[in-house]
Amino acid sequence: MPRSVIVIGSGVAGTAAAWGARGRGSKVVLVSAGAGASAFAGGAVDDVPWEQRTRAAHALGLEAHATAAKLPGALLEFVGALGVWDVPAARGCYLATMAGRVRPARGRDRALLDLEALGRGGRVLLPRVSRPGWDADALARALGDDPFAKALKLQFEAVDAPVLRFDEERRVTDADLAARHDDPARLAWLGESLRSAVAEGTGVAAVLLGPWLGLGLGRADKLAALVGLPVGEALIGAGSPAGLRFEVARDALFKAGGIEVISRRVRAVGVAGGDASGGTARFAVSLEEKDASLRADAVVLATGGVSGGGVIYTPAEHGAGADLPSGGRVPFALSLTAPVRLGDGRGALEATSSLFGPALDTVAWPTGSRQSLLEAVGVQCTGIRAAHGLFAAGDAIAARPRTVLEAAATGWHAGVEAASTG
């Protein structure tokens, strides 16, 4: 009889866990309360923290970065099934950011412009668009001065080319403007406008735009085909349409794989039968509605870390009211009740000696090779296993790299293990 698996969380880690468990024949139910960190991602697909990759690229040179380490086959299969990312098998990519920097990454949302794929040399055009946060002239100057851009021998140039059709599009959100380019007629109009701008110059290698190229998949590729040159977005921070494109691809993957999705908040995970240290551990997952619960042979916690809301910062002072806290306590807690312990990679978290929690001004930032406390806090695991039949994935695991590909890899492994052995 197929094992039943419940995955809690629908970000990258949860999606990979559900896909991995379903691929091993398990009945999978995914429970999610809504958007997490993955929905707000900018579109860079990293295997290691991007600052680490940037330092290595500066130290080793451009060519050393271009030949990136090979990824496991199972991870590439998941990336291919999801369909929203481009992760070249043997190289990394370079992305232009809205901050005027060029930064390396292992992969990208397919709508982002990959500067590495352009070859060496050429002009990248940035249309002038009257929108907050987009200054084509200033951005072109900043990108042109970046060391990576100089190594790639790319020139960035602001040009006049209509991108907005209506006056109110100067003020709509990036996501709203991106959604308008899901309309084939609107995309064709933009293609004609950009093609005219490209035809006026020589040596043009690509066109760089803001985060406006659709919420559906493949719009940037279709636009590039209309223009006759690569066209893509610049990388921005939280709130990029890339997060919405991930959700579109995720939902399609769930539908194709027969994965049941329940949009509810989980209150608690408990052992409903058997023994948490051996035998068959059947878990009861309590939902936010009174008396609503689910049961499964195994559970994967893919709830995210502090940034995704899966771990909550809750020092004793938060409940003090007008008086001093009654005593110290562990300053972090999981967003749901579960038979796990939180740690920071150096051991289990203990109650702080201060009634006001840890000294975040000294531990909240990375130092040397050590993660910041806020990044490191998560479920204590042996690999991905938190207890018999209970697994963690992605940012929910203590002291694992907070990257997209790390979330996908640990999610897939957790799903496979939950489906296979518990």
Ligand SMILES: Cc1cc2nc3c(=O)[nH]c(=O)nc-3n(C[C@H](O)[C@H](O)[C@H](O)COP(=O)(O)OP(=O)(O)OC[C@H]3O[C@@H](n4cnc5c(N)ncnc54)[C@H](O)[C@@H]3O)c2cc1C
Given for the second form:
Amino acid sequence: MPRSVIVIGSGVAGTAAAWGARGRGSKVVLVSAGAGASAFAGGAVDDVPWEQRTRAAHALGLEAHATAAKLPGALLEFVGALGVWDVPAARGCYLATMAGRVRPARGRDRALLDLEALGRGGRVLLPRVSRPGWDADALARALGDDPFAKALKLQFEAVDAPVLRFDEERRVTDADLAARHDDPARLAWLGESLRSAVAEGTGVAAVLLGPWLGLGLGRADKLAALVGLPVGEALIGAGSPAGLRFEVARDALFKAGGIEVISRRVRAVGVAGGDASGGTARFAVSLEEKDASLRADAVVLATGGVSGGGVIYTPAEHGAGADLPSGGRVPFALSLTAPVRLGDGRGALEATSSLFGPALDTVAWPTGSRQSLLEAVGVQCTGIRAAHGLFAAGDAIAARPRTVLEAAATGWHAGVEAASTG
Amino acid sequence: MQASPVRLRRDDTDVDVVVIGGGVNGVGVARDASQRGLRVALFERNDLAFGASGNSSGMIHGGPRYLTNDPHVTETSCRDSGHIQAIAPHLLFRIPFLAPVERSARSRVMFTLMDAFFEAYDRYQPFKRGKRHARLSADELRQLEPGLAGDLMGGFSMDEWGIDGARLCVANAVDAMERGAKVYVGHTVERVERREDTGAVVAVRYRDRHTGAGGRLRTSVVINATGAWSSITAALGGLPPTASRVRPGKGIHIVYDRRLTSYAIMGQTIDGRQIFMCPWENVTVIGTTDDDFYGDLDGVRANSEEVRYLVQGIARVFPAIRNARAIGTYAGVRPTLHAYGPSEDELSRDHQIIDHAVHGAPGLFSMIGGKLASYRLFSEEMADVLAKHFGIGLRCATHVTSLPGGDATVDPFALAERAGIDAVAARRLVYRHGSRALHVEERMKARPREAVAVCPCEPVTEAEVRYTVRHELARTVDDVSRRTRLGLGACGGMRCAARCGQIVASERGLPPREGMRQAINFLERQALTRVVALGPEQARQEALAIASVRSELGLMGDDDLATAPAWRQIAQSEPGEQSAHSRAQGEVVCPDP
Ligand SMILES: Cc1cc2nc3c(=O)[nH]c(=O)nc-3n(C[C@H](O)[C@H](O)[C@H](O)COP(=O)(O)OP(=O)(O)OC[C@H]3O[C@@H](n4cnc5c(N)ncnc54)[C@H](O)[C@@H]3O)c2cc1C
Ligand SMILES: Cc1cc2nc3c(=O)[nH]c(=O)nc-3n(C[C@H](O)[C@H](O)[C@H](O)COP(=O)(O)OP(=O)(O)OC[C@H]3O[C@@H](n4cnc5c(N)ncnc54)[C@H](O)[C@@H]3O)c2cc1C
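One more: the block was the form predicted alone; return the form predicted in complex with this ligand.
To see the whole picture, the full complex is given below, headed by that same chain.
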């Protein structure tokens, strides 16, 4: 009989876990409460935080990409199946950010412009668009001033080319504007507009736009074909349509893979008592607003960290009302109850000896290579194992790098293990 | 009026008066002295309103605490509050207070006493267009503020005015400059030179903290208006620190993401101190503490204990505060008169001018103590001393001359329409700049692109950012934030700091990377002021902000970030000291010009 696996969380880690377990022939049910970090992130695909990589490369006197680790085949296979990212097997890419930096990354959402792929030299055009957060002239100046841009010998230039069609588009959200480019006619119009801008100059290598190129997949490639040059988005740290594109790709993957998805919050994961039906299921997963619980041989917690809503900050003082808090307690909690312990990389979290909560004065923002406490908190694991038959993946694991590839790799691994371990 | 300017315009001086300190008292006296025709230079070590003046509770009160000892002081305070309102009407907003009285053995007596007290205060309220107090039953209190808790026997309403302290400082500084004063921000005075024989002041030596360049300016009068830094400054003039002693009383405030109540509410801490919760501009502020502070005055920050002490106190009257979303804290150090004592006489004043001639340093004066609310009066008293010193007869006119922007009212709705910005943004713009909002509007009309909002939380347009750099001495993202509240909203600057840095850099002709560096500095500093007040909701936002900044800007690698004081900015521009990013590239982010 195939083993049954329940994956909790539908971020990158949960998706990879479901895909991995399904690939090993398990019956997979995925339960998710909604959007997590994967849906907010900007589309850069890293294995370790990029500034860490840059620092390491510099210390070794190497180019940033020279330290890019070769990725395991299974991981690349998952990335390929999902189809939303481009992660080159052995090198990295360079992305332009909305804050005006050129930064290395291990991979990218396909709609983001890869500056590495442009070769060396050339002009990148930025259309002037009257929207908050997009000042083509200032952005071009900032990007051109970046040392990576200088190393790539790229020039950035603002140009006049209509991108907005209606006045109200000056104010709609990035995602709204992006959605409009899912319409082929609108995309064709934009292609035409950019093509004439490009035609006016010489040595143009690419066109850089804000995060506006569709919620569906492949819009940027289509646009590039229309313009005859690479066209892509700049990276925005949070609230990019890249998160929505991930969700579109993920849902397609679930559908194709026959993975059942339940949209509900999980209340608790418990060890199942005697099973009336005589099954061997080890775990009972209870959902909110539902009496009957789900059963499975193994469970993967891919519930994310503080940013994804999987870990909640709960100092004792919160909700204490007019009086003193009722007592010291562990100031973080999982968003569901499960037989696991939370840690921060330095050991298990314990109740603080303060009636109120921890002194966050120095630990809640990262310093140097030390993670912030808010990033580090997660399930204590050995590798991906939290308890017998219970696995964790992605941001849910304590003190691992908070990156997309880390989530994908641990997710896939947890899914495979959940499918095979007795 | 035509007095002989005997000692004025001496050949051996570059200016008549050097003012040290760009807090409200420094800029106040610079304005008054320039208005009376003196040549003034002001040096500010950090930024205008960097100290107590930009980190106060922001209230222009009428000095009710002097009522019992010296009602005359209350009267002058109320009159002066009225004056400030008259010269800067755009900057003041009414703050109606509720003072609930808890039922206890003494509450009846308490109630009667308080009633009599407010009754007495009512006599002076008309001077500042204040409303009379009202007695309220417990039910009425709860009707006005349903969130009030406790067994209340009743309470009172009471009327005060709020102000943005940083805007007040900027307005005074701009006015002084328009009257010929030279204002140097980011310049610290390092030494006050005095003659060896007479001890008289001859010059100040200063240094530009960014470029490191030093200079000397000849003057015969120096005014030490450095608030909590006062004793340090006295030492720069070769005096013992005790010659200008203040008690440094650190006070913190916690900021919440919205206006939680319609009324300010008075409460008490566990040790009986009076604290308050107050709707202030777009946010709610609770404050404040008072603890002796002997740390680095350039890097004052709230800590978790102070935050909890305040929240605990407010929760007794307004329990929902525990579930509200704190988005930041700020801290300042009061320059409280050191020589105060229990005697009524000393309590009746809270500011004092020291003529250091008594310490053998003629020409050196210290302004110590004071309040935002009494800055104009204090400045007038100081300028009177100067007028006498220089033998000029001109009287003070600061109470009848409008501050910049205070001369006419501007209709925000009409402005919104003309400039093509939304009404809320226009309202905030007019609040900050009064009639000078029209100058910002001109920019937007000439370059419609500049009407785009840079900061979505506190609607600040690109035109306003450029205006503050060009006309209000802003040099960094921090400075812009101090003048406009940019980046102080719920998202903590995650959305606007980098953009603001680009604008500041372009306006000042600096390399874009310098703007980026400023943005990262700002984000880090703001994060450190937020984390001490972190609650469940803001924790997730904070984690998102960290991830977002990491992704888009990259985080600095400095290991001393945890204790980062404001001087880091300086350290970084010093040769040899480089940031993580510059190290990575083997070049200096911010080369000395
Ligand atoms: C703003 C931002 C920018 C980022 N930038 C980058 C970057 O540039 N490069 C990079 O590599 N990485 C970046 N990251 C990090 C990366 O996005 C995360 O590490 C990764 O997406 C984590 O995926 P995850 O699946 O582990 O968690 P999440 O995506 O957070 O998924 C958690 C899932 O669990 C669900 N869940 C939680 N609790 C329950 C419950 N009780 N019941 C049911 N479901 C539940 C949530 O609804 C959600 O679906 C960024 C993250 C953020 C937030
Ligand atoms: C928590 C708190 C709440 C308060 N609430 C209120 C209130 O509600 N109402 C009210 O009326 N008052 C209030 N006050 C009091 C009021 O803010 C201060 O009394 C007033 O701002 C003092 O102004 P100042 O100019 O003397 O000092 P500051 O504003 O502190 O200015 C001193 C300046 O001198 C500069 N400086 C120092 N050394 C040098 C140097 N060597 N060279 C050049 N510059 C130098 C500093 O950078 C600083 O900017 C409050 C104060 C605090 C701390």
